[in-house]
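In structure tokens, one chain follows: the form predicted alone.
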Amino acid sequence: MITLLLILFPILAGLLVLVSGNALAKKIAFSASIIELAISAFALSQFRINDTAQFMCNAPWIPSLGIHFKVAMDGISILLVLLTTVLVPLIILSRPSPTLPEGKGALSPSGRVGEGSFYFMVLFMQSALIGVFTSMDGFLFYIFWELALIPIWFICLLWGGEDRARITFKFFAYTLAGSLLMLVALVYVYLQTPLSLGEGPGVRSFDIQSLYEAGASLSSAEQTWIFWALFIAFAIKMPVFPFHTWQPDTYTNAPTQGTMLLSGIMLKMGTYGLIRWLLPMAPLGVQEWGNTAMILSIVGILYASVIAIMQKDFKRLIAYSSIAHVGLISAGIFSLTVQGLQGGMMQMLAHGINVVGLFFVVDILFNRTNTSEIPKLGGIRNITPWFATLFMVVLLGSVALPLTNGFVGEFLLLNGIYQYDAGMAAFAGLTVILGAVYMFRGYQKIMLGETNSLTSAFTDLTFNEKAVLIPIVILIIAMGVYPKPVLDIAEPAVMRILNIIHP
């Protein structure tokens, strides 16, 4: 029960944030986040580490259709679990408050939506990203996938920059055709499991498992199109290359707590796609084309991060790095390697931490300066030290720095890839390098040398910028220097995953 208690927990206190009126409502959705965070902090607590799911609960939905609601955590689910409800109370937090100086489209630009509706998105959000990655029926997962578009549409849409509106319409447009690709592919497999009289004469199953074993069975053909209907539906919500297009408008142009959400949380619904419904469910569709989807992976690292060098605005150079690391990411898994899928979870646990770091770290200067353009920026080091320090240290996890939780993750991924090709890992660890480049040329452009006249009145950190800043700290040093425990929660289901595809 523990499991349905994350799904339903934020949804009921979004509607208490909507009717307690805009004064109260960030105190009761961080309240509530807090609370939320507990109870997966308990759930680790109780967790077994193996390889079975766990903390299940299992209930007919449309017994007519096979359809039911399962929904359960093993290693790979806890694990994101965990990331989505660490992040959603510094996401929540680092709102500032309708009285305070607030950063581009933090606002309905109406002036007609208030602070509780929000929220309400945002908590409503979550639930819909706890079952994503919890849920152990097809139709179930297609359903909460479905519903985690919804309030983030709304949140690009009505407190985004100019132009949110064309935007908006391409993010949801991309996003859906992707969706629609895999609800198609998902249908398809299920009218091949075996008709069951358990629910009533001629019932066939959306169960996970009746899935994998009725993929696993189809011809290598049948299979390719399985793997390409949903690979696209992943790549575009990661975005992979040449999916990507809708991305950087995207994360540029929404408020900076979507962009977080977005890049923290909602990109790794596509990454953990792949780990739990595309590698187990095509397996000969992955050995042909497998391949050809790390091709892509790679490409889109080079690509990624040589645009972000070229960029002024550090937000939107922050986009194109997120496409480089999650590019790299794919790369790991579909090397199909213990290394690979081990290092694609760090690396996700990762990646969403450092990726919210460093969109708040942008908040924080735009608030100050109402500009996030590099140029325009300077010499900030020589007047809020604090400041200067936290950001040094999300920039080091970002560009892998050994100890930081970005180098784990990163030197697994490149070590399963290295194991797949040699080739591909020399193309792959680019990254290292040009991430870097672009990273610190932006650090030292910003805060390195004289002060100047948009920058000499930048203010240190706030309590509540801290508060936010200090924890993404702490994790990236912590998981950097002890990976052991994330490693181990994710080791037998990332096996289990592997013997599926490698009987």
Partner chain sequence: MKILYILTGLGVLAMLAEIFRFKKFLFPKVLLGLLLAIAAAVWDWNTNIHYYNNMLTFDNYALLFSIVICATAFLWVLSSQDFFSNASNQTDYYALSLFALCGAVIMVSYTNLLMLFLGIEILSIPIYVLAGSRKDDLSSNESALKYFLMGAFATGFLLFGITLVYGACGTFDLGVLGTYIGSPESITSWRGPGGETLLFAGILLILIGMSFKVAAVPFHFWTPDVYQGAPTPVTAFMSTIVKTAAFAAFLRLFMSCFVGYASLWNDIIWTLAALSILLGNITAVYQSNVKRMLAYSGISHAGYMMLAILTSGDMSSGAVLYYSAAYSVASIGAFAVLAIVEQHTPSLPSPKGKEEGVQPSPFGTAGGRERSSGGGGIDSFTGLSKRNPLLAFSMTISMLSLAGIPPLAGFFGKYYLFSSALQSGYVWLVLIAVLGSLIGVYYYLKVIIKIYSPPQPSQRDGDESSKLLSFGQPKVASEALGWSITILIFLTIALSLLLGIFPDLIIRLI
The other form holds:
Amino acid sequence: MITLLLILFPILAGLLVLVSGNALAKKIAFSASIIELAISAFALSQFRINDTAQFMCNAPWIPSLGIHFKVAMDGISILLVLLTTVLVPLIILSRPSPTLPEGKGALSPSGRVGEGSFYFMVLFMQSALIGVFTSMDGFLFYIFWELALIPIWFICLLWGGEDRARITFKFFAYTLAGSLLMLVALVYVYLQTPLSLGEGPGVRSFDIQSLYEAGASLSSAEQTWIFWALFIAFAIKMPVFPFHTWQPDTYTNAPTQGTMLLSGIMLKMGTYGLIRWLLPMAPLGVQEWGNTAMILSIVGILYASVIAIMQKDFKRLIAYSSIAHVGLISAGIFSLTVQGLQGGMMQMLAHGINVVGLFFVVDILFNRTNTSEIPKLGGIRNITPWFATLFMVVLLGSVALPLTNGFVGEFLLLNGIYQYDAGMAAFAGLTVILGAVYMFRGYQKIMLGETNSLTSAFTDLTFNEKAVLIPIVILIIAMGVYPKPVLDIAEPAVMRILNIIHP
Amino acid sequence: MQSLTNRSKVVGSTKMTLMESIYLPAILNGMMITIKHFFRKKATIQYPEVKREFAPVYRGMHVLKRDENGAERCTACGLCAVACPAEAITMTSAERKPGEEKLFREEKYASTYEINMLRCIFCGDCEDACPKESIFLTDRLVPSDSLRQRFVYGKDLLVEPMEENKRIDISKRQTKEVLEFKKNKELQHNKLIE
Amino acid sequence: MTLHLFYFLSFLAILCALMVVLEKNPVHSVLYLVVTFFAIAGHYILLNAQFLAAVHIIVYAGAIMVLFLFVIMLLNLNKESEFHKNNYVKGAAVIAGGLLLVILVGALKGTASLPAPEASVGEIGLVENLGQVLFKQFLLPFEIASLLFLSAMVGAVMLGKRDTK
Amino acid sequence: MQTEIIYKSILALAVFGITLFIAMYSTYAERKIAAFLQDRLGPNRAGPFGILQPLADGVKMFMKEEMIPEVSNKFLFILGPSIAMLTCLMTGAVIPWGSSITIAGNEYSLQVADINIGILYLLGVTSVGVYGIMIGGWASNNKFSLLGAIRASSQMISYEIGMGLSIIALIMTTGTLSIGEIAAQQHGGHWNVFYQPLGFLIFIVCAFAETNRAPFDLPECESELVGGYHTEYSSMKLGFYLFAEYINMFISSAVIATLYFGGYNMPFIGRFIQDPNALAIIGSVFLFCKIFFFIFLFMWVRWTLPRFRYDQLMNLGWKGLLPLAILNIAITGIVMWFTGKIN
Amino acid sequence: MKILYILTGLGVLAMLAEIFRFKKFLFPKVLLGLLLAIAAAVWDWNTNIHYYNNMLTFDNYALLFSIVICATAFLWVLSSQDFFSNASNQTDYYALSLFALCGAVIMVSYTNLLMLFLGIEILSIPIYVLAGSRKDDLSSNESALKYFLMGAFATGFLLFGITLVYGACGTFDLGVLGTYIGSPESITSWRGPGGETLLFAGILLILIGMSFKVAAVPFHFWTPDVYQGAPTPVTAFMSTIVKTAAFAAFLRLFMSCFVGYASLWNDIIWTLAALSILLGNITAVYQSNVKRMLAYSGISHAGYMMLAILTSGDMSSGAVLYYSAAYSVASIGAFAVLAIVEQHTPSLPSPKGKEEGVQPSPFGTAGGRERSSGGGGIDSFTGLSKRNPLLAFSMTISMLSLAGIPPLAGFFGKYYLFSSALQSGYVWLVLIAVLGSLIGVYYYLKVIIKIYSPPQPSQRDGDESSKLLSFGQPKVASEALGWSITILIFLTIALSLLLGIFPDLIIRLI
Amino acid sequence: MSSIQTIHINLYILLSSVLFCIGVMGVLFRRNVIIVFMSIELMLNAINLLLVAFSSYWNDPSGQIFVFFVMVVAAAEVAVGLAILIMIYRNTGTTDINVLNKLKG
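Could you output the structure for the form predicted together with the partner chain, given that the previous block was the form predicted alone?
Full complex below, order starting with the chain above.
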């Protein structure tokens, strides 16, 4: 029941936001997200680590097709749900209230699509995301997957930058193409499920277990198809090279909150999908083609890192760094080792938190100086101690310094990859070095050096901004210092999945 | 306007009754009327064989009379031309040469005398105006023709033939009353009517 | 005798049908079409469908084609006003039609092996017979056809009359 | 078989001849009747009472110069009157001119072709007849002709519907489409006109319209259209048109007489004469009397009623006769249902 | 059958309204009547009665499609109140559209080829007329003529096919035909190969005829012109009710009758479907007129629905039913918005069409405002969200539904079709279809993006025509919308969502 | 004695096919709308002929009944079609299909 509550609550709250006035919108939305966080915390407190799917809510939805509304949480799910519920309040908080002067192109020029709609979209998105992370029915998963796309698309379309029509379209088309492939694959597997004669004439089932079984029973050629269809779908979402081309544009163009949602949470849909759906459903395919996927991921890491180094725009830089990080996660997952998967889980959370922090930093920079181009900035550290410090911590987390959350994840991932193939691990390891290069170079150019005309008027963080950044920093450090609970929670679920692959 | 005969019917655009709008009675009524005519005596006269009676006062083609001796009565006084409302009559006068007494009754005569039959309206004023009892309108018809100029009748057509038996009878136009009337020069033409 | 008649009527029908399509003057086309209809009516009579033949003449020759002729005259289309389609289109049309013909004839050539029909039991083309079938078995379509006519009538009147504004 | 064919040919020729003869003398009758209705005598110079007048007219027609307008379509120009003539002559084939005559044990029907859909045949042929007028009017390339042709076609189409519907009511009561049978059924004074008075009325009005007779003579109305569709026609082609009109009138009268007035049946005659042949001949004579009466009626009406206006014509056809005909069918149906003829 | 009586009666009532002058109340009456018709169909549920010697059969299939058609008609009538009430002969419009509905109901319930033919004609003829109902507008005329010609032409093919099938089997009855065709030995044994040839040719010709009717590529070429030229409400009718009925008929014929020879026509339908999906979608991308775009998208939707005919399984009828319901709801919504937008967009003489602009268009109450070809350009949607958020939202939902984005109804339609095709093993075709719907997303999104983008500032100080566009565009305020449109918008949104979230409501019925 | 017993049904099929194709060609070939209409009528007549032939062949009256309905529909279609034609003629003054090219895209 808690799962259902988690899914339904944001959308109901969102409707309330929609009908409330612009002034109240942010407040209501924020409190709703806090309540949501509280619910998820409660769920965590009730969570039994070694149990399989918990908090199950199962109701027939489309009986004639064997589709159920089946949501539940296991270790993997609850972590991602928590990530969502933690990040959403921060994202909401990070949005400047409407009294602030409008940034250029940051707000919809139409007065009628108001703030209420924005927060509605965010909450709607949260609901869909939680749905994605908890659904235990293939079809339901797909529905939530698509549902998550709509609000973010509208956020980008309505509050995006100059070129938003083209870019949002590209984004939408890419992800939709992927998800349609996924649908075809899901349906294909679904059609292989046995007919259960109990409920009327010949009903198959979309239940995750039966999909697993049906998927595993397929021939290796069929599994190859399934594998690629699903992989491309998830790869687009993450994104993994070469399906990434939509990402930098979209990240740059979307409003910061949209970018946070995209990179912080939505990206995790892809990696989650890999773990939850791809691996168990096409084990033979994974064994046959996981290598290729891994190579793609690692190529992506290198490629994105190199590009990131060459970026002048900080927001774009973070976007590329995100590709690199995700590539690492994906590579770790395809290593099919406990460490790889665990690291993937850890890194998902870490990356989510870090990247939100980073994008918020960019937002702060942009709001104050109206630019995010690295060469134009400089010397900010001199006037803003708070900002410089918090920024530094987030950055450190991102480059995976020990004692930050990033380190745990990357270490485990590299460990997993190493077990799979040492050479690959070597290449993957480059990400740490390259990441440090571009991140620190960026920090150096922006924060250090001479204060110029643009940055001279840079004011330090407001209360609101601190309220966003400080929790992030706390999380970064906390998870870095004591990652055990996270790993503990994830482990049984990860093991179960690995058991399916290597019986 | 006051109706004189009381036969006229006032027609309005009043709505027809059902009976009227069916029209059948009216049609039958009309057909009865026509069929009645079917059995009526026919008015046709077989023309060349049978001719229609002229009215006694019928005014047809003119004639220039001769007197008992066969001399032309006309003296070309021109009164007829003056009286003619349609100005259909023209003439030129000439003096009678000796030895022509048999031909012309008086010293002066009309050497040409032309009536344009297309202009003539057969009113008979010329006849009234003639002091010499020379011109008369008869019950003869002016024959049709296809050329305009042929309708200008000269003396060759107007003057009556010399022969006794071919003289044209004008007695109908010379009743006692007429003669009486003509004698009285003071009397106006229309006095009789009054 | 019947066969000769059949060939004659077929020849007439096809010839006139071709002329309908090829003739430039619409009035001539109409007349050729009428002749085609007569030929087809002849076929009906050959096939013992006299009633249908009569109805065919009344409906097609007597009403529909008169309507065509009427419209042609009303619009005064006796001028050969048709400027020609370019030859590509014409060629394409002929090829398309020809192909269809070839395909149809090719496909239906196989019907030569159809067995001869059983000897006919009764005169199905008689009015009594047709009436029985029409008003018993096909009563519903008959009634439904009134719907068709009604809508056609309403439509034609609506389109045909000028707006009074 | 052989004799049958010969007999039928002879009969057909006879019908053909009689039709032409009657049509010829209809022109004479028309003029005579017109004259009589107008208190005149009419033609009376050619022969006694002008009886040779049609011949004189015919000679005149043949002798006149043939004129075909330069710009018209010559083939169609000639085709027009030919069709008009052809179709009207074809109609005579299905009319029973009498019952059958028995000669030497063989029975000979006085009907050229007793086809079982005679009425449809009639309707079909008359509906084709309009082509004569339309083609002629169009081929003349003259606006009066064209107008006449258009009027003719719309008028004929319009009234054909009323006619057909009125006949349907008749068919309902008689239960057959064969004219021979309809005629035979009216034996003994059971004339259809008593059962179908409204139908008869509609039919006769439509017949007037179909034959383009006054008051429905809009296609050729001399005062507006200078003769309508045959404005450009002269000599025998004009003659064909005129002839066609009179033949149509004759056939229409015959059809009216046959369908509604008992055809060749003469009531009560059977009591006086027993010989079937004599009966047949008397019947035929009686039929012709009826026909002559109707021809007379046609002419009578022509010289009584003024011509309709075009809109009046259409109103009458569509808003008057058509609903009436349908009403008639309904009434017939109801009556038949109540009398138990149908169930 | 009751539904047919009700609809016919309603049509006649509409005609009587002209005579007895109760035009004013016609609109609610028709709405009520349609509801009544639906109720009657529900009343007949599960009765499965054959009427009049098996001419019509109201089995559940027929009833469901009838309900969908009537419900669509209900929405349609709601959406086109303007179309009716502004017309001088509104009763004729009502009568014609109701008769067309009768045709549609016959098309979904026929069990005799004769009834199929009659149904198609009864449906088509009023639509020919309605398409041309803007008598002074040349494009409306053209649309009517093209529709008429293509309709008649297609009918020819259909009839020839029916004739050949009759020649092969000697009956028009669907049931008898089905048993004949279903047992191949019966054909070869006592009719010889000749009979089979006849049957083949007949089926193919019927297929061509039906493809014309449902506008499948390559028999689609009339569709864009006809859709664009016809008055928008009529286009809505054509693309929803006509298409539903045509597909129901198509499916019924091929599923119940010709399925015995599926090997013959499967490949053809495969090709037709693939072509329709690809061509329809690709061409739609290049359209700048929304109506034309919707026409091409309609072609592609026809392609999707052909998948169901291909599979001819238990699922396919449900799939077509659901798909047509979803598609109809979304289309009606889209066309309703389009009609309003068109009305409020001043028709601009495009530079190319100057000579067209010269021709006055005296139709319409406000001096040629209802130029069907004038409005409807995709640019007229620019900034709709600002002018009227409700309309914008409704259009968005419709577009998303048409694009097949979950959880809207359109998604489930596609889902059912694709999965039933997958089930029958048409993997490649499904991939093509997926590709097609991806392309489809492009142009649907194009509209949404236009709706939510502000008027281009560069146009503001442009020439005269762009001034008209930006300033002359009257505000489409929600206050200006009639109550019926408002109801309609809410209904379509609700239905799109409801059908999408609870697809089993419909699917399970069949 | 129906001719179907002496003439093989195949001949009728061929004849109808030929007529039908001529009609199709006419539709595609001609631009004058009236002639296109007539070509469609020709197609329908070919169908009618074939229906009657088959009806005779099967000794089954329903084929002939079908012909009635085809006629009915043809009449209705012609009425509507000609009304459309007249409407267009009023607006354009021609019956040439190619004048109607407003809708292109």
